[in-house]
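To begin, one chain is listed below as structure tokens, in the form predicted on its own.
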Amino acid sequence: MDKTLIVTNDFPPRPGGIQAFVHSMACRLDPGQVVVYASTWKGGQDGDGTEVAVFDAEQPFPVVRDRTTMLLPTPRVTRQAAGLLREHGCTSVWFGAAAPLGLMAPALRRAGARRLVGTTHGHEAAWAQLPASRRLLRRIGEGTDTITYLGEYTRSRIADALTPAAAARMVQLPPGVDEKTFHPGSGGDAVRARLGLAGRPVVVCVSRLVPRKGQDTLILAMPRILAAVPDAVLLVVGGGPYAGELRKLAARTGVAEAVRFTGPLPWEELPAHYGAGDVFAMPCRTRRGGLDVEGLGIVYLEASATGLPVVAGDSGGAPDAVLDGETGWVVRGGSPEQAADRIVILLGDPELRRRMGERGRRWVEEAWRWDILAERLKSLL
């Protein structure tokens, strides 16, 4: 692999799925052949950049932080990226998110890059729907050698905005799952004991608390679930801006005693919290006329790796992360009735849960391991 400059807004310690994706891929490349150019982050408990500095120092490759918290393809940022490319002798570039950073591709090619790869997520599919951003996406496709996509949903929408030649060069590159971290023995029993859930049927949802993810749909489904499984509990794992509304909804719906909120958790505690569930459910839905959509839903695959059956919403690319009827089911996003019906069936059938969980685990091992997907990225670079 040629030496690669990774240009990205999405990089830890800033939290998020794209951040984890880019970092996990970077860590599976040859550390001597990687340089990261990223925005900075003022979050964390200190807010003064200390957390970022400590994180960067622990990485096996150089991380160069821009002074801004949001990299945009401005002349200054483009000059900085071109300077890093030449300084470190990089001949390939990976844009952690193609839009908008991929607009720098022509300038970086002039600076010496021979291979340029832009990775798309969910938001590029939304870009493809609006005339102005659609034109920019087309330029990104023309300037890069390859645009990657998460699954068929995002591919079809993004390809429609590209030239036929750029669309033909698209390659699937989804995030992977660490099957050694997410596994059936991840520590769920200890979490159940600590939360006082031992012996109770547990529906778990691990995700950021925002309206699209569908935690509200699960809360609205709980009366129907409790009518069939009276001791069931919904374990809502994660933090986010929707947390307060969700707590109020649980109280208004009369199910507050059957809904547990963990709040934000460090990443290393998530595998055990998946393992605390009998069923994983995140009935995500598409919002804002298709502009707020699920790109893939790696949480379904992490749950499958943990041996859980999954109930997914039909938003965007979420169905790409489920073998419907084999590893779980896809329901209409925003339908408490459909979510409840599938969850009740799973809670009442241990053999079905076992069969779907085992099939999901095998699927992750066959197709979604990080090492398989990192080799694909290496070949593109």
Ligand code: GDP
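Quantities reported herein were computed from a predicted structural model and do not represent experimental measurements. Positions refer to the first chain, counted from 1. First, how it differs from the form predicted in complex with the named molecule.
Each of G239, M70, R288, R369 except one sits more than 12 positions from any hinge; the exception, lying at the hinge between rigid parts between the two forms, is R369. Superimposing on the larger rigid part's C-alpha atoms between the two forms leaves the smaller part rotated by 12 degrees.
Could you please show the structure of the form predicted in complex with the named molecule, as a counterpart to the form predicted on its own just displayed?
The following holds one chain only.
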């Protein structure tokens, strides 16, 4: 790997999935070979930038913050990035999100970059659907050496907007799963005991509470599940704007006794809550004509790493995180019947749960470990 300038709008302490992805990767590159150029962030406790300064000082590589909260590929930002490239002797560039900052690629190449890599997430797949942003994506593909993608769903969407040559150069680079944090025996029994669920069959779902994720579908599936497995419980982990609606739905459906909401949890408590489940289920669905869609569904992989079988929805890239029939099943998103039928089969068959859970664990160890994925990025850089 050449010395690399990481250009990104998505960097902690600002919270979020892309931020965690870019930072986790950056931390696994050689610290002496990395410089980060990021936008600043006014969130946090005081909104005065203290949190950003403290975070940056703790990083093993230099982090240079722009004064703006959002970097755009303007002449000023491009000059700044080119200046950093030369000052630090970088010859590679990684755009933490390809769009729109990847538009700076040709200028950075002229400034001395030899390898330019742009990583795509869910939002670039949405860009690929609208004519103006589609043209920009095409330019980004032409200007960079490699565009990376999360999984087959986002690849096909994005490749469709690129030139055939740029599409052929695409490489998969999903976020990894920390197999040491998420593992079988992660403390689920203690969580069950605390919630008074010891001995009961538990279906767990971990996610933000928004309609797309399908917690509502699970609640609607509960009468059918309870008819077959009367003491089953649905454990809904996470917070979000849909929380109130979901509680009302559970009451209206007459299953409030069998649905537990934990609310949002601190990171340290997540592994044990996965571990509290016998089955992981999130039958997510696509909404708004395809604009509200799953990018990948990392929660299925966290569940697999914990040794749980998974029931996933067929929205966007969610199926990319499941080996259908091996680590779990993909069902039609929004179908309480399909979700219930798969969940009932799994709750009734400990041997099948064990087999799918073990296969999932192995798959994460083979294909989704951070160190494997960081090696892939290093070779691209």
